[in-house]
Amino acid sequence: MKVHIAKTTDLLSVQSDLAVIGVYEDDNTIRLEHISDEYQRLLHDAITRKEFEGKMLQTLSALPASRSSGQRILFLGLGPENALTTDRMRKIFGHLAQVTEKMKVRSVAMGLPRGSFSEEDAVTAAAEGWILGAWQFEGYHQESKDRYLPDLHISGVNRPESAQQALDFGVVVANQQNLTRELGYRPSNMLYPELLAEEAVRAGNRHGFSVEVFDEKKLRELEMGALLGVGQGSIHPPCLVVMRYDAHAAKTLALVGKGITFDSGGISLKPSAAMDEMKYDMLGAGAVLGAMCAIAETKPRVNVIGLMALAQNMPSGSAYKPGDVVRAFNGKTIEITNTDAEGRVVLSDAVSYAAHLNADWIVETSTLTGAVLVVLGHEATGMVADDDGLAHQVLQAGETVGERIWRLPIYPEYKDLYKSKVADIKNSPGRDAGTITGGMIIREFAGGIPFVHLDIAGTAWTKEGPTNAVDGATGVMVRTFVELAHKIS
């Protein structure tokens, strides 16, 4: 399955099994020359009968017209013309990948829709959508599933050279987003901390960034008691993975991700319903790994450090308990009032280590709270930030790549909620402002460096859709992180 820039601007002259004609909902004319009268009548009749109206992702298939080359036609709804964005482009091409696989064609050609965005941004979005929409987790079935993944030819491009660069960029980013998704789908018995760290080492070797793994012994030497505390109940010990992309630049961006490869809740055990989804609790770390791969390939002019705090949160005779006090790398102590609020605990060591490495900005992401689902559902990522400049850059990066982010307030009164009588802070202050206090607790370990927390508990895995062929991991924040690195460089 490859994506190409067609050498001709005429869609119907592209050598392909299927030609896809985009139709706007508010303008049903076919904007192509040399289209046969038969196809024109077919579209007109379908619109008259209201079988096809150009609504977003609506399709109408047509067999080859007489005296044609045998090329099939698919009309694809683009929705209202004035509503077309690069994010909608991503969804259109993602849906097209899923539809055309079922049609079992070998090659597909589609003209590039136009909107209030550059041709390069349109090509990047089209390539990303196609690759994300076509991807599926292979799984562990006894017999593999046969798939028909056609090549895509994008026609109607006016600047082929810059369009090719944009396409290459989109392919890289989408493939690494799919890496994050693939890791998220893996069951925890096949992706515990040591195995995820090994994936990072292999990725570093492939893409050209350095990787250092701090094992249990090294964590003890560094006095990372928070990460050790969360992981001590599992037979699979915790670790911290430190990845470095060196652009020989003056500034350094740190990306930090929560990597709980399975979260039972520990002694504060979760309900059994949907506990299988807790294999996804490493998707913050997965997003950092996917982003590091894409950053190393696309080479922004800023140094980037990626940190993954990896552990399994399990109940056992050796597990940390409510009432325990752990000490993080920077010396702050944390009273454990709920072992199921473990993400902020492991991240305290990772974020304080990022500050120790003198990063200029720290951006952290985690599937941190169920509360963010109550506030934002599956539609947006929650942000807690203490620096307006960095917050604005992250928000802009997310908007550019179609990943919604909503900033939440951090009023001084919230800090009183996580005061502890026996330690510097407590890890679980209760339900009030739960998403905000979770981010603020992690912020306590950033050492005054501009900091952004992104809670992806609602966006890291979602239902089936145009760029998610089945329910599951989305790879959210990979695109935002890559865009952010290029933006601040």
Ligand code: BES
Second form
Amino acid sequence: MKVHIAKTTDLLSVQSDLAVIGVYEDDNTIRLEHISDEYQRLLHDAITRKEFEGKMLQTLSALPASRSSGQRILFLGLGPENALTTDRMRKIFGHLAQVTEKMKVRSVAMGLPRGSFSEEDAVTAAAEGWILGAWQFEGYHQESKDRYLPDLHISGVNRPESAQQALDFGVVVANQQNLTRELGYRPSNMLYPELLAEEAVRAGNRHGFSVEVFDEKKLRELEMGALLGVGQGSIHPPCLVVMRYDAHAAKTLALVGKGITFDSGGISLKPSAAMDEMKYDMLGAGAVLGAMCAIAETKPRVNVIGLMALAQNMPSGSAYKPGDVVRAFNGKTIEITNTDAEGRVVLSDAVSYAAHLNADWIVETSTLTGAVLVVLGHEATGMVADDDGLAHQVLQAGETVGERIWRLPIYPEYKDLYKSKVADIKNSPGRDAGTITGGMIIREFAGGIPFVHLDIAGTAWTKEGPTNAVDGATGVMVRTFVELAHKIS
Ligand code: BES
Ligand code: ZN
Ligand code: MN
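Please could you give me the other form, the form predicted together with the named molecule, since above is the form predicted on its own?
Next comes the full complex, this chain leading.
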């Protein structure tokens, strides 16, 4: 599954079981110097027969007679030349990893496609796509299946040194994104707050960032009544994980994630259909953890604090109830009108703690509302932001790495929706503008520090992931967070 920069720029002289020839849709000539007439003929015949047109992700496998080595070739559609972006590159290489695994080859060589992006960005995207595409959740089957993951050699690179750096960057980010995906798949009996906190401790040791775990006792000392409230119905106690990457920089970025390891809804119980999906209600926290690992490896010049608010939302004799009032770390009170709106409750403590730590920017992400799926489906993350500067940085970071984000308005009138008669705010204002009020409620705890909320309920788990053909956890926001940290440093 490794990715290498080939020493030679000529595709066909790279030692490999399979040579992949990229073909554009609008110009089907092969752009390779030392290509034999036979290859041109093979492609030409396929095109005349309309077997292959160079459409994005289309493939055509062939066995040229003249190759005594037994090396096979694969034509791979790149789509129209002027439509090729680094995002498409990621998808193309992800698809290639899946196709070539089925071909049971050990090594694959492909020339780096060109477009209106730098060679370095192309290599990063190719490496990311390959590693994301090859990854699968192993599962818990009695017998594990054998996998044939070939190595990839990228040829046609002009600046091998900077390309190697770009490749290493892509490998780190994609591997950490896969860690996040893995956490999303893990069922809640195998990933409850304590275990996710242990994952963070191990990751901190591995990648070199510090990790503190605030257990129930510590949460009580700090008077984090909101996180405690949500967690009190479960046999698995809640905790807050504080991770720090210290670059000795002047500015600090705080990344905050919702980590509900299972969201049954609590006393406001969810319907049982598809309730199993709520094992992935911790993917905000998962993205923060994956991003912290990649940040510690790639070392941007900004301090980064990662906070994970971890709890399991369960109905029980000790569970928090509709009508309860909880007090968050910053002293604000929340009336619980629906125990299923638990994300904003746990985040109220985590975000006020980020403000307490004097972060310069707070970026929080959560699988917060079903409503964001109604607005944007699985195609984009919903953003609620108060600071235009930070909002633009995050939007741009997302665009650069191919993670779509769409900003929603925050009109002051929406505030009326979450007013409470008995507390400072109520947690569940109702259906109207549900994604916006969710974000605005969390923002109440940011203490006026530039704040961005990213609702990933639709993008953290998709039917057809950005790079994987099968459905499942995407690890969305890992790439955006890593890009953001480098961008603002
Ligand atoms: N974790 C859910 C949101 C969710 C829904 C995530 C679907 C992924 C897919 C969240 O805790 C929740 O239950 N939200 C409620 C909020 C409402 C009670 C204000 C919702 O969306 O219905
Ligand atoms: Zn939830
Ligand atoms: Mn819920």
